[in-house]
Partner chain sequence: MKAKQAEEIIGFLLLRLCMAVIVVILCVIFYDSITKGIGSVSWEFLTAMPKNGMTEGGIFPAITGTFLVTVITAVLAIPLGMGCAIYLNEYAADTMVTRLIRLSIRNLSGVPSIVYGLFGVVLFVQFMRFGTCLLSAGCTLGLMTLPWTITASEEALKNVPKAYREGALALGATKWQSIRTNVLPYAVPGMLTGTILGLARAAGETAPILFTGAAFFMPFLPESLFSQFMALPYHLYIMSTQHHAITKVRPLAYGTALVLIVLVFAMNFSAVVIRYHLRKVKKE
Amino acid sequence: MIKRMKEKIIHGLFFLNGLLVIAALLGIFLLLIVTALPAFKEIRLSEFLFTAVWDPTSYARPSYGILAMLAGTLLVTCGALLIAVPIGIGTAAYLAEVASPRVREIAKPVVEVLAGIPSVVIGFLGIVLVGPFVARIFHTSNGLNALNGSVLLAIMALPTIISLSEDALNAVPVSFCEASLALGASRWQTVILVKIPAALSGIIASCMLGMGRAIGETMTVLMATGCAQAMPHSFIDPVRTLTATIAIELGEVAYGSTHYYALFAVGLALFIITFMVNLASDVILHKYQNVVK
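For the form predicted in complex with the partner chain, could you give the structure of just this one chain?
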């Protein structure tokens, strides 16, 4: 009987441990809401979402509009995806189709190693390497702008896109490819016309996850995009993202001020955006799995 009780207790403890994960996610969400809410006593939601001026420290009239940052985040992320998606899928296709097993043994760790480099190091190299390079080509003063950020975020998103896309490509049944090859298609045609379309939802899901990573990335964009407080007009404008704003300002703000709460509202917006992107990736992936079944 004691044995049975003990088993029940152990089961219960592990169950609680499992629930902790749900509690953590809910906790993050709720704490963000609770801490962000007081901001909207003084800021209208429409001002927060649809105006472009973020100037919380102005003596005359502080303004809290995240539109410019939102645009900055989107601009940098889109730029990153424009670079990372083709290269990422290409590399995944190389690993899945072209590389010999021996090359793959070496190439896969290369991708893993790239994934392991801390974001702050990438940001640093953005300042000392990519920055001067961009400055020379576009004749800007220091090269800290959206383009720089996009290049760095692409590097950060690439490992995610590559490894998940490769998984998706490898999951395509061999019979599909054999059928295509037996009909006289070349291996290239088979990859383009059969394999990639068959793995498409997995590939899209991987790109969405890469996108989620890019949106939420802080240090690289904080260090390399110039962090200017204005609506960006092109890739060579300096921009400031949602993440960078929090990172720059939270350290200097008084606890309990409207500015403090407003920064949590920015965090909440960030949380919701990444949550939606990840959820969409999840839904796409599950649909795909059901089709295969």
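Since the one above is the form predicted in complex with the partner chain, can you give the form predicted alone too?
Chain only, nothing else included.
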């Protein structure tokens, strides 16, 4: 009787925690909607989404177009993933299959320490190290551009991708590898053709979480991408992201102004993008699981 009561209490606590998380998420979403809606009394939705000029302080006609910022955010994020995903999965495979216990004991804490480095420090390193290197290679006046931001965000996303991908690879049943080796496959073929496909759901989840880290990062892109309010055409162009715009302008904008509400609309757009990324990852995972079954 007492044991059953304890189980009910524990079940209730877990259920309550789940409800609190859902309530917090819905609260944030509703707050963004309620605060962003007044902006669209003055701004057309088509202008907000499909124009590239963001100039809310213009005396002639204020402009509130996020297309250039949206392009800059996606450019920096995709660049970060192109760098971080192959390196992260390769490092995870090395730690899970090749590295000796001694190397693993050293490498794991290094990866965890990398995750704890403040973003402002990463941004500073981008200004003094990565930026000048990029400028010398591409012969630009400075290295504050989308490529610099991509490299820095890749560094910040690597710990998430490496740790979760390694856990996913270690969770693959040993019998899978033994069967592959018994059929004559080499260790390399077993890792590439058996372990990584078997752990693909966890690897995809790690990449999506790394993408979420890149999309939501503020200080690093604020310091290292140039913050230019213009449509980017390549990785060596300076960009301004959605998060950087909110961080730069929200502290100085007049409360209750159209500009104020427009910044919350930018936050709502960022929230929706993150939600769509998570939804896409969930759909991909379910499709993969159905294929495996």
